[in-house]
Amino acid sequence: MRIDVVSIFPEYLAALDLSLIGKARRDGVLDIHIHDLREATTDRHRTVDDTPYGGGAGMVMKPEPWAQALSAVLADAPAPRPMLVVPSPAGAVFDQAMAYELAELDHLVFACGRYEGIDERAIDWAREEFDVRPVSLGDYVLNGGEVAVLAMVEAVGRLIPGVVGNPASLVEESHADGLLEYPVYTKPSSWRGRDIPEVLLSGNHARIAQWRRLEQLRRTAERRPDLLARLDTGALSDAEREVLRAGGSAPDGKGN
């Protein structure tokens, strides 16, 4: 997958050289390019913003630098209609399902807005060459799109084959099946007076799988009950229904 990010703070994206994403970048699994929007300006002050028409506080990013920068991306990596992701509090909320959807694409381009946002004409112009998708991390406002891009590139990039060492770990994560992940433990089995659930020492994989499923339901009911609206309750077992009826109260890890 090729990923291009356009920002006035390219150094903000240095974190993409770290951890699994950085390794995948060095190994050529992810082809990531960071672009400085100011390189697409023509005046000596490298101006990328101006006052908003109609008045109001703040500044708006000018359309021409964006058109120039995005045209340069297309010229460098000609491909049929890459996806242009525009981080914006007015966009659709990013979730795991969207991460999987974006991970299926060959080329993602991220436009990191700043100030009061990007002149809407630049977004409209981009639709001629890109599939444009405004995306939000949640119902809050950030200073710019860079933080959102770091989160989205990591969420999408780790789904690309070869980025995560053990692909099976992706299947058991939070949101992979619409529920939060079950709690995890490691050695020692007893730590500072706290023991791990007995079922995890049983060696009975069926019991462990059942316990983990119940813990997923319990944790989701406690922390993110909104996610349960998507659940097919008709397919639940009696034990799973009981956890939901109890409002997420924890199983003891000793049952069958």
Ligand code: ADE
Second form
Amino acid sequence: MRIDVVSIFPEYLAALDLSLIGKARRDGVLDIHIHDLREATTDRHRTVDDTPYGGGAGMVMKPEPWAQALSAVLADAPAPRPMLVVPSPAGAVFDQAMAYELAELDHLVFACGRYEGIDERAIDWAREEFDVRPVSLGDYVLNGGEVAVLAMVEAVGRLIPGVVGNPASLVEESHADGLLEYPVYTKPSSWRGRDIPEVLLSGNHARIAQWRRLEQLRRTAERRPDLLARLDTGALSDAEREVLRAGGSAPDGKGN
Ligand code: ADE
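Follow the form predicted alone with the form predicted in complex with the named molecule, if you could.
Let's see the whole complex now, leading with the same chain.
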């Protein structure tokens, strides 16, 4: 997959050299290019912003540097109509389903806005050559798109074959099946007076799978009841229904 990121703070994206994403870059699995928007300016001060028409606080990013920068990316694009992701608190909320969708594409371009955002005409102009998607990381406001891009590139990149060493770890994780992940434990089995759940020492894989599934439901009901609306309740066992009826509280009333 090819990924281009345009930002006035290219240094922010240096984290994409680290860990699994960095290794995938070095291995040639992810072809990531970081561009400085100011390189696309022509004036002495390398101006990228100006005051908003209609008044109001803050500055707006000028359209021309964006058109120049994105045209340069297009000139080097492997195929027509890349996906242009524009991080913005006014976008559709990013989730695992969107990560899977984006992971299917050959070329993602991220346009990191700063200040009060990018002149809307630049976004409209880009629609002629890109599929454009304004995307929000969540219902809060960041200072710019860079942190959101780090999160999205990691969430999408790790779904690309060859990025995560053990693909099985992608199957049993939070949100993979619409539920939160079950709790995990490692050695020692008893630590500071706390024992791991006995079932995990039983060697009975069917019991362990059933326990994990109930824990997923319990956690999801307690922490993210909104996710349960999408669950196919017709397919639930009696024990699973009981966990949901209890609203995520554990049999001892504590939850976890
Ligand atoms: N830029 C500013 N806030 C943002 C958010 N919540 N998500 C994505 N990009 C942003």
